[in-house]
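Take a look at this single chain in structure tokens; it is the form predicted alone.
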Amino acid sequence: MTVATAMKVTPLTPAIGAEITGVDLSGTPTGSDIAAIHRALLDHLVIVIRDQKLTPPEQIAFTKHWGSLVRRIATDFLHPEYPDVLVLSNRVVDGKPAGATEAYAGFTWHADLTYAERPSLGSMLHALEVPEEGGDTAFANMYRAYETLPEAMRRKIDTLRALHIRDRRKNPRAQITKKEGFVHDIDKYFDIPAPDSVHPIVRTHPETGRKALFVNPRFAVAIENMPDEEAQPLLDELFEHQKRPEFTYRHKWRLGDLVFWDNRCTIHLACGGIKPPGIRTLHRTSIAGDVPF
């Protein structure tokens, strides 16, 4: 691998997201290709590192340069191999889903697994199989979202906190209001057991030292002290203005896409609208994070 001469990093948008190109992950990363990959991370927050070829091995073993990985509690979609690998596909055999859809989570904007008290640091998702239409992934930049809010705005939420939750059962916003693809028993799916979290709704970022806002429509249901009838009004404004157009990138997925983003700092969303017989199989690990500060 030679990232040090060869690699080549070219900004997405001017808000968030960068190519990077020149680069083969399959071999034995040095100290200084990882930090230049994560310099790349810090700045872009999304970094989309192009024509990978990664078995589940090579993908975890260049995850764990970002720490130790975490697992979907759910664990019908892990690789039966790897099940620090998650399988995201729309392909069906015999009947069964071959991976988790876009209905298990993506298609509301979040941040992975924030109702955890440690959520995700990051995650990687590398393409197998793409459709020719449809499939794409949108992210959003929360630095910009919490920086171009009003001052008052500012002020108002910069000491507040929210509860984040799994159970989307109670949570309105989130509802599986697209049967396709969900394939569990919702009331079973939901009890697997999953602790809610209470989080800085303006989160400091604990490599840049800059505030980004912390919440998401997926798992952020209430404001801790604040009743609800002034908490949901609240959330429902950050919810509309953190997916405004001029902060967000929409990802089109190609062939050996690496996708390695940020959820200290971001949000994402399933765009859907796979156009059959189109299939999209990604593979995805996520990395273990600190508690919100």
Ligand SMILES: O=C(O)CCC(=O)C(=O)O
Contents of the next structure:
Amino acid sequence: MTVATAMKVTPLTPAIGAEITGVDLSGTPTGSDIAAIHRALLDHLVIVIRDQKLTPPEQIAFTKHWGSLVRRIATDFLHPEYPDVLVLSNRVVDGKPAGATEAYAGFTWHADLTYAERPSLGSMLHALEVPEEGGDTAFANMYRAYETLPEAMRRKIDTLRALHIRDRRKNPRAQITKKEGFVHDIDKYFDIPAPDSVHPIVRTHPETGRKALFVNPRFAVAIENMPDEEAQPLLDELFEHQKRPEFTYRHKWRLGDLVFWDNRCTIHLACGGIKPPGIRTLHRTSIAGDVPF
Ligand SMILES: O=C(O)CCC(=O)C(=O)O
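Now show me the form predicted together with this ligand; what you just gave was the form predicted alone.
Complete assembly follows, chain above in first position.
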């Protein structure tokens, strides 16, 4: 017997984002629910599935519908029992941070793992604790960013490739200004070596076939075969363009939200500004992706 689903998909802005209600992911979502969620992700790029209460194994099981999970290189803040889950939290326990915070994770616009040969397909954050004010996450549509560039610029960047690196210390656009009370040793994280990667500046989404701008100021630092005097102003122009408000959605977290974004055609930003004594705790899972083309 097939049971009619009550799932409802409602766009959040004209450019990006949709809210999904009427689905419970804690059990075993049906094949048609998964197909509808997948369709919504491809159509809206970021989906906000409301009112979930997922244990780490349930979030992992749901994430696996899209592929294998990728783990963070540094083991700090991985869930002690379920290392496929990264804990993001501004809670401090015995003087130590209980999770990665936006003081250093996510505060520069980025897509996940673009320094890797195979950047992440998509990632999910599930809200377990939310503050009254602050801690929003912003997303921007990189199809729109590409499509709204002047034609001459599109032609120019269509064949270019950019170098993406993980080490923030080598990226002047992604420097950390240490916040008061911030105790975590961030250098330790960047001392773990990771290979850099070169990716097309314009990538073709492997499922939709659409072209998306594929650079971000957190990881892209140079352009292949282009002197810096020319490359840096070009990157600056692209970085400025890609975060235009008309391409973006700013998510204010509600308890139980599961936000799932497509890293192949979006960038995102931790907006910060959690107002004390507000606590934000999110569980994050991320899916392995393909080599961009
Ligand atoms: O903390 C946030 O709001 C965003 C976190 C982030 O950038 C990420 O999970 O990749």
